[in-house]
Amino acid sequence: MKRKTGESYCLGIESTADDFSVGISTFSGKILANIIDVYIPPKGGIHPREAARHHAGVASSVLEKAFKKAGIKPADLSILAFSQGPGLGPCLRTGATVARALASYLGIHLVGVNHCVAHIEIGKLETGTEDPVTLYVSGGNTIVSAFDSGRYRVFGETLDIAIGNCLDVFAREAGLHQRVGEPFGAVVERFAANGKKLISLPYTVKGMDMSFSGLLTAAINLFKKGEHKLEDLCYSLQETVFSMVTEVTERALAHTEKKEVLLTGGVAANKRLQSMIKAIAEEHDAEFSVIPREFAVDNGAMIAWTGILAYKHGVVTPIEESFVKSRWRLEEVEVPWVK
């Protein structure tokens, strides 16, 4: 593929947890390369370090791979993103000692993207959808948020654990065996498919906020008694997170009234929950969409296509305030490309 004139094109950094990515998208939108490359703890969770580490040790073959997939150079490139925050410090401060590097040596602007704009952005970018009410999910985040008055706000989140890592704990302590390449979360599905006996766990939600600490907690204990199948488990398990963030999600599309809905995030690919989402939605008369698998899990692609959008509001980070911000809320990031 040869770079046609006039192009330009960004690529984003992407570090906060287990991956390194490496994405390449053109200013209109089109991703030319997505690489992944996963970090797997030994066992337990992520150790932030290790992981550290392990970014650091692949990063020259993953910008490699991105550059020979996207079929551009390095100097064709014309802006740098990297996910600035919220994540692992660790992880946070090795993509953005790369970003600053290859910027500076190429001598183009630096882009400091917010992690969690960047799963709401890419699923809109992907699904077409331009207003909707957002539940992210994966590992590390659970929100649901919608755009008002210059920022993405939060409506909901979890006052504790995300919802994908209370699925993943789950599944460690019960000893669920993975098949190559598969999350927690998907093997928790699996077995919750051949569940039939909706067990009582707890359920919480304070007001608008979820909390799966206590849920969890009393479905390990559960399985440690070993009175209920494990299938049975995992289907009252998934149903019961579910059935939390669904209704928090509800309860903020009817105070919205916005009219669309948007699943992203890793989780986002259970079907359950997908359909648990598309039913609310169909209820309250908006269109359902979920983000493409591909770019469900954290990815480079989302940083670089996010970084664009501020680019072009002219939003550019100096080299000098490129500190990265693990607690980087999603509220207090400033969106002027969204009215």
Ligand code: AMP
Second form
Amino acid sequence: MKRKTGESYCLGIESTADDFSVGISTFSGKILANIIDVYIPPKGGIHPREAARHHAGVASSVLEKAFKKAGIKPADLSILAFSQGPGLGPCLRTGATVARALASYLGIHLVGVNHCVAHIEIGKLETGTEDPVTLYVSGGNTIVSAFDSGRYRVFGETLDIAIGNCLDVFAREAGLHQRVGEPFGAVVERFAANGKKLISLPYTVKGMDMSFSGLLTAAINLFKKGEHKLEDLCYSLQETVFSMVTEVTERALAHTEKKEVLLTGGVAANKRLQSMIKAIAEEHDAEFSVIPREFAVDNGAMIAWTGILAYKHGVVTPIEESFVKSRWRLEEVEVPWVK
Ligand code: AMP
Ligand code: MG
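Hand over the structure of the form predicted in complex with the ligand; the form predicted alone is what we had up.
Zooming out: every chain and molecule, the one shown earlier first.
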């Protein structure tokens, strides 16, 4: 292990799904670079192998941009972190391959990071929250969690598809038109803003878990019937799915009696969802925080920062244990840096 004088740096690689990203953080939590390159499929959803091909294609230029932005050289790195799971196998393997190659070439330690833990840690770093109930809503995940006895426990989650995926598939099926750089969830939000009529859709919360696939099918079927305005369908879809995650988050808050609520993931950009979560936080005398979009979506900075937290507590990942874990669950990970 190399020892450097002055500041230490960690580079983090994120490649769990459609984003390939490289972030660089100092050991004290200053994010120096966070370059994100999104794979946009020509049509339809994300095909894992095609997304992986995209990641392999852009890896060197994203790395180069990150070093340039941070103003450091590869030899300045002390450790290298990568997203080890959960996620799409081919995408994860591409990121892991880049991470292994670079770490061995530089002779530095590798740290495998859990993607969901990283979303929570960057949220805490960027918003200053210390012990929140976290609602993590993205294209691939829908998880309500909070820290208890050494781990982030899952209080509620989706039983099938993620909430972002639900919005994206509806938007695609309904032929909604995206503006340049606009995610489908944001298109649904734009249409929903002009909707007024609440159309009944299946609301499925079982215990603390949620199901979105039946409601997605119902919404698509209603669209195909052509009896409702698209604005009203988008409005109703949003109201229903957001009410479901809000109900589960509120129950986790009531149960844990935590004093902070953190909203993160790509769907956190939605203003209607923000207002719903803020309202329940206020009702429970908890502080509401939403993380800036750059750090809410999948990003390398969160991997770098979580790698540092883990490394400072003695976690390293030998190359022979650096295989990817596409189903690595949040509550399987010990987080000794959280007290
Ligand atoms: P991520 O998986 O974290 O990279 O986030 C991508 C997901 O966030 C996609 O499902 C997007 O449609 C969704 N998203 C982005 N902006 C919004 C928004 N304003 N409202 C709802 N969903 C959004
Ligand atoms: Mg993404």
